[in-house]
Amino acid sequence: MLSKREVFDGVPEEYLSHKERYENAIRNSVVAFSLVRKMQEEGKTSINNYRDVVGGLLGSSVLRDGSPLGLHYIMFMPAILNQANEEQQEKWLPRAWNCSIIGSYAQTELGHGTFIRGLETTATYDAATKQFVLHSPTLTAYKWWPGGLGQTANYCIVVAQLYTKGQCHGIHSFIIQVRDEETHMPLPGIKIGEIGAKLGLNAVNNGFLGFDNYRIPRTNMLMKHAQVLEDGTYVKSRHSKLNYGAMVFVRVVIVFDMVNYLSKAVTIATRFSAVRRQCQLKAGETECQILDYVTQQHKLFVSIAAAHAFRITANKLWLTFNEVNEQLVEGNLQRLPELHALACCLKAVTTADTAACVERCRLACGGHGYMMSSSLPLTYGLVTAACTYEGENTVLLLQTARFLVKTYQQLDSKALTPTVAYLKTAAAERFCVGWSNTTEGIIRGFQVVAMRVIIMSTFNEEVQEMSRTVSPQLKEVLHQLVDLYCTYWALEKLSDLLLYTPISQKEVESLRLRYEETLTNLRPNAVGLVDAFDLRDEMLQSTLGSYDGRVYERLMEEAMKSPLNAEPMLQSTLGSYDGRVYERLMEEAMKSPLNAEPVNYTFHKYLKPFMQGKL
């Protein structure tokens, strides 16, 4: 994929207009996913591989600012797999698989996001015509944010409140055609467009969608877990949480994305820090590499450790996701709440920590980290967006907390699932009567406060397992990474440890010394550790982080590409004095040049041939 030079040629994206970015993203996406289609035909890829194409390392290399086709693969198809019955899967999945239709996933509305039960879009069943009537009763009921929905998708899975026989049965999913398959024009009763410029991901073509009593066949309700019969009788789901399978899958994918974004950012910053020299310790001597300063090591090395910790945890989460899914097929729902809590927790923790780490990496590069050509601002825009999409982090952490409290209340009456089994151990008398400044001692302390234990203990356990088969030298470095990660968070969360464990002032002082010693011990291997991520320069796309170390030459080369085009700043839609938040959001969205025409030329030039398999 990286050999397709047409993806990288031309004017850098930073100098393109909003409309040109979208058009460029369609062209690049069609190139990328045409290769995926070829791999499908040759039996070289599966649906699981799409997470590598639409996000993380490869996706953010080929499709730097996101892809309008991303949700088609990450949410539209998984939702059909998870929520459609066999007959519906036979009808829709082949068309989605070969991209003869392009789909999106519309759940969030202008007025509601994380509180799904508050969604306002309605789907009312009309038994006389055997149809559902989709309607947006208010402006705040308009769907807002779905990727690719603006000008790209012609189908969409829509989450709406189901009404039949005068009764509301809560939210359910429906597959809905929004544009004509031949002309790509919006269908009657559909109000659709893109939402406008954002901090990042401007190529994703996020859209809005409203319904004016729009009718769809009864069979377009996804009916794997709940059904509406022809006479309007509602057949209840055996477990309402099963309808959230697509969201859980996406949260698992997000954790992998954070691993990849963080490894890119810390590779760039570490390589730059090995090239950059600043200050003489003695007159006449060569200036020092900034990577030799403990303050720089403090900024960067925990990010290296975190990237490894997140990767190990993401792999374990993926295995858990697949195990629980297999159990669900057999009718065993026991571990579903655990999986939901795990996905919520890890999505929130990894996105928040990655956003903080990427910003530290940017700051570690000084002023040069502020350059778009460093790739760090773009990476920060991508990761900070993940803190709010697919569940706002505070709400997700509260959902995990609720699961932990419920589990704690059942310590003596129920067998605990694997990831929370530590709660019973930590609740035992004399579990933590003394403090130990060791990795195991720190983990015991965190088990007592139930803080970050899922990532930290998994990191330690898996490294212990790896250590049995690696060389003594690598074993030592792996343990240094675990020690650094645990010690860093112990110092960051001292208030919790002081409140719930017997750690003393002397032990805190010793912990600080241990942290600095670990930084010093890791310094000789810092560049090797990021090189081990094996990120090609085409993936990093950074002037500061290239393998050859030509930082200053690349900065100048990139600067010479600037056409010196300035773009105006947007005013705020959210903070106006009159409080017309949703109205102003819509008014601003309608100013987008992509909304000036119902069908962008890229549909006929790129998308349509791609969808018809003629490219």
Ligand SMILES: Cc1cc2nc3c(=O)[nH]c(=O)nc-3n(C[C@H](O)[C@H](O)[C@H](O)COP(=O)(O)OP(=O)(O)OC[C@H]3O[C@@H](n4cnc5c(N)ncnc54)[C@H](O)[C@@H]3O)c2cc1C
Given for the second form:
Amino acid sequence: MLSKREVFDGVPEEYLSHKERYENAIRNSVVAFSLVRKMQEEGKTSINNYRDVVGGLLGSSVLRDGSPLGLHYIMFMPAILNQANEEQQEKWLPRAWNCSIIGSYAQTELGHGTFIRGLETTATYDAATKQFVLHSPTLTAYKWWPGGLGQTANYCIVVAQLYTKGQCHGIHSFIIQVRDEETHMPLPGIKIGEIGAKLGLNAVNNGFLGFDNYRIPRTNMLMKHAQVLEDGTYVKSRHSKLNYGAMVFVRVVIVFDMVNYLSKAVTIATRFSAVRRQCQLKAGETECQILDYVTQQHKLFVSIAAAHAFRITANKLWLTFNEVNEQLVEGNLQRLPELHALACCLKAVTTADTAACVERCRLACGGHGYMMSSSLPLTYGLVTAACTYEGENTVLLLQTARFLVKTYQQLDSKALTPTVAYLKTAAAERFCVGWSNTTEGIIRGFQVVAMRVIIMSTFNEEVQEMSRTVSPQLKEVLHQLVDLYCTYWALEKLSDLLLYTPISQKEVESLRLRYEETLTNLRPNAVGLVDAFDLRDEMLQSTLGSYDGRVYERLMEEAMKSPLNAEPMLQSTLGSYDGRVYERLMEEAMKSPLNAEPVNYTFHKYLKPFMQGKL
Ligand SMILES: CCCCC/C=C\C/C=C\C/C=C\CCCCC(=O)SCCNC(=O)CCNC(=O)[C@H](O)C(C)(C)COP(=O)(O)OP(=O)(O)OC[C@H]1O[C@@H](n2cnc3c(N)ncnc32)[C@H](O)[C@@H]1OP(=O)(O)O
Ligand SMILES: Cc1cc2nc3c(=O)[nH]c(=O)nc-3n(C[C@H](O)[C@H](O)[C@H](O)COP(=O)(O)OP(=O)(O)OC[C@H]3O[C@@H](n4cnc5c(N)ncnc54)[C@H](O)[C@@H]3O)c2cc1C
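For comparison with the form predicted alone, provide the form predicted in complex with the named molecule.
Time for the whole complex; same chain goes first.
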């Protein structure tokens, strides 16, 4: 098994070229996902519960900047489970599950990502041959972004506008082979490659895909929800948005992902803050730990509380997701809009907050936080991408707003679904809720704010759940975290509270004092709280956050690994753009060294043996 950082004669991956990063990612991924296959064979993971296993691997040090095989598990397989009929699942799932085919998910195009009803790729049914003809009518119709598609996947789910009998029926999903299974060469009518270097996730091998009147069998349209019969008759789905199911699933999974990244970043920053001594609280004294500064506590402690809040929320969202999907199977679509709104809101809020908190953790570590070896810049690159993919955050919050406004408009005529029932209470109190500086008082205040602006999501604290299952000592600390999280956001959103609740100036002042008291109360447990995330050094991969606190020795050891300390010069930088966006993006993509060859050597050396179960 490859050791976690030994690649290319011991050169850490930060110093690899773009092409070497990809080749290294393939080597690491086939080894890592062979473990998943071994667990499958031993019955330790199944097609319905591999999320934790794959999620753990994708967040691990072995695949620290993503994996070309990630989308296979994250979207290709869930899309088959969610949108293929039984016959199609029998045909495709076993091959996907044992990785004898590697898939991706191709929805976004050069010209469209958010407005998916505007996608340009067409799938036109030819009844004479019982085939669909896939075509990219323009450059902007090229699929752009699908993970793993550049040089790795040989199949993918393609989302295209379905035409039959001269009529367009909107976007539908198709499973399409894009490369030869033996040679890995792109099939005739397929134009494919990778899109080039990105801010982060440079091991994911995001690709582009164009079709030139490419034919597939009718039965390659995923037909669980809608169908096209042999004569071209279109049978529509019970609900037009059931085809969006794969996106809802990934939005739910992303919330769990944010818990992992936020826990990692705040562990690194808190431990470093306990080791780092800088300046004196009183002249003549020894320099104090920077963790003793209230300003440092203000930067970090709310991230500890947020990691717990997000974990509780993610678990609750996962329960809701499974409940609603069980109801969908029984034909009950009643809670689908609520699930969509929840998944949109929580994906947007947790990714935006995590990106902000990870950046704050980096800033809290001074210059050492800016080092790649701290792992904080890499973590930021990973989480900030999540604000964009799987639905850009602004757009997803608008979806939630749309649902809340609609719910409010039906407040008196329709039973409310569980997660918006608070709107009834807030409405009943006619916004004149009395203010109290308690956790419950703050939550109620936000419910009133939400009621008024109908775009704030409310924060469901699971305090009762904690009091049943934890010791008095732990309960006290967890309550401190709850208090911290609520008072932090009450102070952050003070303008709303002042506008819409009767909070008084005196109460704001005591809220501020209470906030600082809570920081002080949490200080003695801060390192213990991040130790409780139980993240091994191998996971953190950080010179600043290692458990033993040997920060400076590690910084120097890592610095000495730079080839710059052994050689005079390294690569140059790339050219800039002239404003012709799509053509320039494609021209830049074609500069990638990966696109210079039809098939990278790692296919024959690693990927093919892995897919044939010979590794
Ligand atoms: C399993 C292993 C896990 C491992 C975990 C490890 C790692 C972490 C995980 C993930 C990270 C890694 C990789 C990420 C890969 C990312 C891949 C992608 O990015 S795939 C592409 C994603 N693209 C999008 O998300 C596109 C965003 N746009 C949309 O979703 C839609 O365009 C829209 C914004 C929702 C608008 O759709 P539309 O225009 O059709 O609808 P509207 O007219 O706005 O609304 C009409 C109506 O429909 C309702 N609705 C909309 N969507 C849904 C839905 N999904 N479900 C249910 N209902 C929906 C909407 O509410 C309206 O209802 P009403 O008001 O009643 O009319
Ligand atoms: C790392 C990464 C991996 C990805 N992986 C995949 C993948 O595997 N498969 C795949 O299909 N896609 C993938 N994507 C693409 C991703 O889903 C899209 O980037 C995303 O949906 C946003 O679409 P866009 O990039 O076209 O931006 P746009 O939709 O053009 O948005 C650009 C800006 O316009 C704003 N905007 C757009 N519409 C509205 C509106 N109605 N109201 C207000 N503001 C609006 C947005 O808020 C945003 O700020 C990936 C993207 C990234 C960054």
